[in-house]
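This document starts with one chain, in the form predicted on its own, laid out as structure tokens.
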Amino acid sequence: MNILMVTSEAAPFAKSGGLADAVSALAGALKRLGHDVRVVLPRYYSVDKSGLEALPGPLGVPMGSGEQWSGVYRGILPGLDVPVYFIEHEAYFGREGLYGSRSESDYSDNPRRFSFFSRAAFQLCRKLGWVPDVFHAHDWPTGLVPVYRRFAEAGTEFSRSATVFTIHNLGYQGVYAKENFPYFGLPWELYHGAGLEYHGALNLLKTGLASADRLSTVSPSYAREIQTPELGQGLDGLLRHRSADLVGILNGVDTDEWNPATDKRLPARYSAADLSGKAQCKTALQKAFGLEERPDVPLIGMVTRLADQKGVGELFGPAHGSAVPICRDMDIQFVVLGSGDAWCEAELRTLSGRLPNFRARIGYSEDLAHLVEAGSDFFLMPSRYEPCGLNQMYSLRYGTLPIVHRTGGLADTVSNYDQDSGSGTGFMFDHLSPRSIYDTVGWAVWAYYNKREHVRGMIRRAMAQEFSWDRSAREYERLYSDALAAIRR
């Protein structure tokens, strides 16, 4: 098959989130299956051009009642093989950020930018000569692809080309003010007829969920969750409406970066037949944030996003939070590696200079990253949601046991520790709060104090868990020949 990919981020061009690896993961995985994959992005201002070719002429846009005119540059995603298309608009994304800067979160002409590089997409096929069988957009910057193509390219070349629209986060829809619409050069009967209304603005997501052949989501579960008023973020209706049409088809991992057994970040690498150099990256990790050097404590480690998705309110919240009495009642180690709200940077903070068994650090380092994921013997994850989740799956590799809310991607890929037969990956709890967070790591402490062979069992059963893209692309390819078969028939 020929497989556009059409995205805001990919890896290692652009990057705000797990967007932009599981892009560039998949498009690899495509690749190695024998599809003719490419991906489109716009050409940011952080995107170096000088080790890109420029494709010869200039690319015209329809655009509002007129054309808009852009230049295509054409790189490689390293190690993979995959042409990546670069759209250069200087006013639209010769500038600091994705989809915003320090000064302006959200840049307000972000509808005009995302559907000028959803319609470009269009015009870069005609420039290369080269016809789709599937668009596969992702997220709320590229929901009007399936616009366009179900109307605005209705009778030509690409009418027999099926659109796939994944939602990595129904959490960010691309809402903004209806002004914007008679930019996007269609009639005005689209803007309720194709979904974008949202109360009296405009819904890019939205649009894309209505429009699209067929929708994917980053997990089963959080396929399902989506569809419930508590997790639909408004949209639920529409998602159950069309549940027919949706599948979550679950994230895979990079299995050549996250292998403890070849990590070049690590100080000792090991694997599920000897365990040792674990130790070793236990010690490293306590050295690194300052802690007493235990062998025989329970490290629990987090990398975290410091957002209210990430449950940080109910572990971190100054008066009523867990991780105060986690770190008081338990003999335990705590270290977290995360950037972001404001309150919970300096709360971390005030935690770090007042409990000897707590240490954060704030911002991001990969090399930190990788040695929490090794040198921890549990890796917290409160989640409010979790379309699909990364580090928890890193975590099993690793063999750090995780701890886990049962929601999404969590509950896809963990299973919950029976104290009887010693079964399970990990440590679930069902509805977040302070207490369920404090009752569940207290319940995987006791474990590790009192049931030592469980654990033993359950971190060799973690580090057998199989999460490689190939599996994901296998799904995919099933997913493009439904929506195939659907726009043919």
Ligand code: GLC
Second form
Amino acid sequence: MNILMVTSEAAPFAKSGGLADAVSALAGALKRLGHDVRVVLPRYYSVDKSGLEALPGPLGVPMGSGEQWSGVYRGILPGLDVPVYFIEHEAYFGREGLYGSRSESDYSDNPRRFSFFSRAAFQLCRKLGWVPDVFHAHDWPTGLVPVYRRFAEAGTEFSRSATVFTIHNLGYQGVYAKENFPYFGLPWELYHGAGLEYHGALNLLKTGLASADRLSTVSPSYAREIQTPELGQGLDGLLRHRSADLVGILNGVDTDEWNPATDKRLPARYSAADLSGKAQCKTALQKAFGLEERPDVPLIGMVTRLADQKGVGELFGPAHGSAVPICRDMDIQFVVLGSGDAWCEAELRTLSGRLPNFRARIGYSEDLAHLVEAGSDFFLMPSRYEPCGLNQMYSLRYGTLPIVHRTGGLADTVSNYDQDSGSGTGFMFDHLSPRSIYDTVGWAVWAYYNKREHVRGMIRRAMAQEFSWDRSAREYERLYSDALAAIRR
Ligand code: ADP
Ligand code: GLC
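With the form predicted on its own in hand, show me what the form predicted in complex with the named molecule looks like.
And the full complex, kicking off with our chain again.
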């Protein structure tokens, strides 16, 4: 099959979270299955042009009632042999941020930037003389891809191409003022007709959900949860309506990047059979974060965007969060690596100065992320909701037992400790609150000190878990075939 991934992120070129990891790894896995898969990405300033090849000639893209011109560069996903095309447009993408900056968290011209990009995907294929069987779009920035395919490209060479739209996060919908509609170059009847309308505004995610031939999200549990008012973020009705076309396909783990036995970023490597390297990583982690070097204290780690989705309010909220009582009442150490909401960054800095057993590093670092995964005993992920979540899967592979809210992908990948039999791979709670985080961390710490044999068994079980992208890619293959059968019927 010819498959085009239309995406605003792909590792290592442009990444704000797991979307980038997921898209690149999926593209690589589909390539291994023999498909002609290619990726198209905006050329943000942060993408270094020096290793890329410029394609000759400009690319004309219909916008509003006219046309805009851009350039195209070609590169390759490192190690995966997948071509990546970069759409270059100085006014739209010649800036540092992907979606916004420190001063403007969501660029006001995002509807123009991403409608242009979505439309450019089709023009790129024309330029290449390559017709995808499937346009696979991801999250709100590419929500217009199915709309363009269905309406603007209805009678063209793409009329037999199917569209698949994947929700990586329903919490970000791309909602903008209706006044932006004319940039899209679509007739006004599509404002309602293509599901763009949302409480008098434009909703790019919603239009993708309404218009794509098939829908998916990144775990089976999340696929069910988003059809309920509690986690449907206002779109549960539409998702229930499209239920027959929606599947949950669990993400995998990139085992070249995340394997404790071969991980070059670590000071020592290890396996389930010999965990001595993990103990060395723990010492290195304590040193790196300026904590007392104690081999026998339970060390709790976190690597996260500091956003409400991740449960940081319940954990670090200044008046009521559970982090302070956890650090005061329990003989533990706690390290956090993250960046995001300003209040939370400030609070983490304050706590690092106040609590002797708590240290946070504000910023983004792949090396430190690997060290936290390897050197911690437990990995805390109290997400309010979690479409899939990659860090708990990394943790399992690194023998770092996850402490998680039983939601979305966390529920699908972690199994709860049973203190009679010793079974399970982590510690789970059912309702997010400061109290439930406190109690569940306390439970894990209790097991660490009192049920050493159980914990050793859980580590072995966790490290044996397989989260393979090849399995996910086969499920996407089926989804693509379904989508194609539906439109070619
Ligand atoms: P989300 O995409 O919602 O943030 P995921 O768990 O799917 O959550 O993916 C997060 C990805 O981003 C992981 O690869 C994680 O290691 C990485 N990450 C998040 N914050 C940081 C950070 N401060 N430093 C390094 N990596 C980070
Ligand atoms: C989103 C979700 C996360 C998921 C990732 C990759 O960022 O928040 O749960 O793992 O996308 O699909």
